[in-house]
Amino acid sequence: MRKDHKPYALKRLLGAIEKFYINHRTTPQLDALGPAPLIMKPWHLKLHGANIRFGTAVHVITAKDRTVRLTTWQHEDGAGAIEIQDYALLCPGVRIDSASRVVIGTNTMLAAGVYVTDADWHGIYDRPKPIGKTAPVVLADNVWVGDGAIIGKGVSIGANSIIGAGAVVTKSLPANVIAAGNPAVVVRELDPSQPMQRREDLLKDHNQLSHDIDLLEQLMRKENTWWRWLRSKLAPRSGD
């Protein structure tokens, strides 16, 4: 479809269904969920294991063919933990696996298909051995990880740094750099004196933002009708 034909009333109804699902299905699976979460199609957010925590205004975008999957593992040497801090963004297809600890910092953004892991998941010489070597992963405040990047065990990434699409990060990186490649290396330094806009600058006034988005939805959908939406589903025409 070229256009979203859903009428405003239907959009509101779907939003209420998502909120109900978050409150009654998603929240019980989390050890913590901060206020003002936005989880689009929350039934495609797959949570497995304990010690998974979301901060304030965490945004998760999912799709039927690109679930977001967060998994922690309990094992004889310890247990995994995943902490998604305030205002973080997880895009479709993100996977995070933890056998020790993974921290996604405040305002940090993970683009589509990013994979973060803190373990090898098998022994190097004892291949059937589960978990293998593990070491915590920490992404600091305002990190941006590009499409399809992989971040391995023991890696720390400093504040504001950017990881290029498809990069494989095997060693820690400092703050305020752009890194790319396999293995990822620093290709450019950012200017720390430049003002930096963060997600929280947009999202910190949750109530006003929700109000503004609702007004925009009403404006954008004022021409949409139930009949037009139903027809576009059953018998789409050119231009739909």
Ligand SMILES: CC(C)(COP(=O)(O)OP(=O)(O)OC[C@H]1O[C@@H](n2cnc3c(N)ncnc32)[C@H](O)[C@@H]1OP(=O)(O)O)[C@@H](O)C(=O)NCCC(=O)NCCS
Second form
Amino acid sequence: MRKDHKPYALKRLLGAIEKFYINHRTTPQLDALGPAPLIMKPWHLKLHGANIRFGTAVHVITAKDRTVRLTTWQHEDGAGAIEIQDYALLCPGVRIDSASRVVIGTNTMLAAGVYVTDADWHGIYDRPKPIGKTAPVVLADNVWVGDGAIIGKGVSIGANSIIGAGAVVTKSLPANVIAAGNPAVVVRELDPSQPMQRREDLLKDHNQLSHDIDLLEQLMRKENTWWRWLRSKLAPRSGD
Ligand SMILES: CC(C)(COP(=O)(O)OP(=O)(O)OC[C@H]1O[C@@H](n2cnc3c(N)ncnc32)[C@H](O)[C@@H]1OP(=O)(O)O)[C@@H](O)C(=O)NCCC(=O)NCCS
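Okay, that was the form predicted on its own. Show me the form predicted in complex with this ligand next.
Zooming out: every chain and molecule, the one shown earlier first.
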């Protein structure tokens, strides 16, 4: 569809349904959920296990064909925990599996199809035995992980660092570098003189932000009528 024909009232209604779902279905599955979450189509966010915590203004973008899955495995007390810190972004198809501890730092972005795991989930020799080796994974503040990258057990990534699309990260990486490849290696350092904009710079006044977004929605949808939307669904025309 070239254009989203939904009338403003329908957009508001869908937003209210998402909010209701987050409050009544998602929140009970989480150990913590900070204020101003933005979880798009929350019914495609799949949560399995305990010790999953979301900070403030966490954004999760899901889709019917690319669910976001967070799974913890409590094989001993306190083990298996996922912490998504403030202003972090999880894109469609992201998977995080934890048998010990995974921390996704503030402002960190996980692009579509990223896989983060703190375990091998099978023994090298004792294959039927679940979990295998496990070691915590910690992504610091403002890390950007590119499309389809894999972050393995025991990896720590320093603040502001970028992981290239398709990379496989098996060893820890320092702050302020770009790393890429399989296995991922540092390809260059970030320029410290460049001012860094973080997601929180945009999102911290989330009341003002949602007010501005609402004004924009009203503006963008003022020509959208229920009839035009229904027709675009039932009998789409070229150029719709
Ligand atoms: C990591 C990335 C941001 C670096 O971009 P860049 O700064 O323009 O990097 P360059 O193109 O200068 O590449 C530097 C070197 O790293 C290599 N490299 C860069 N990205 C790579 C990747 N994903 N895999 C393997 N090697 C990569 C380049 O081949 C180049 O090697 P060379 O020095 O031997 O020629 C970019 O390559 C990338 O992966 N972008 C994808 C981001 C993404 O997934 N976005 C989705 C929406 S969130």
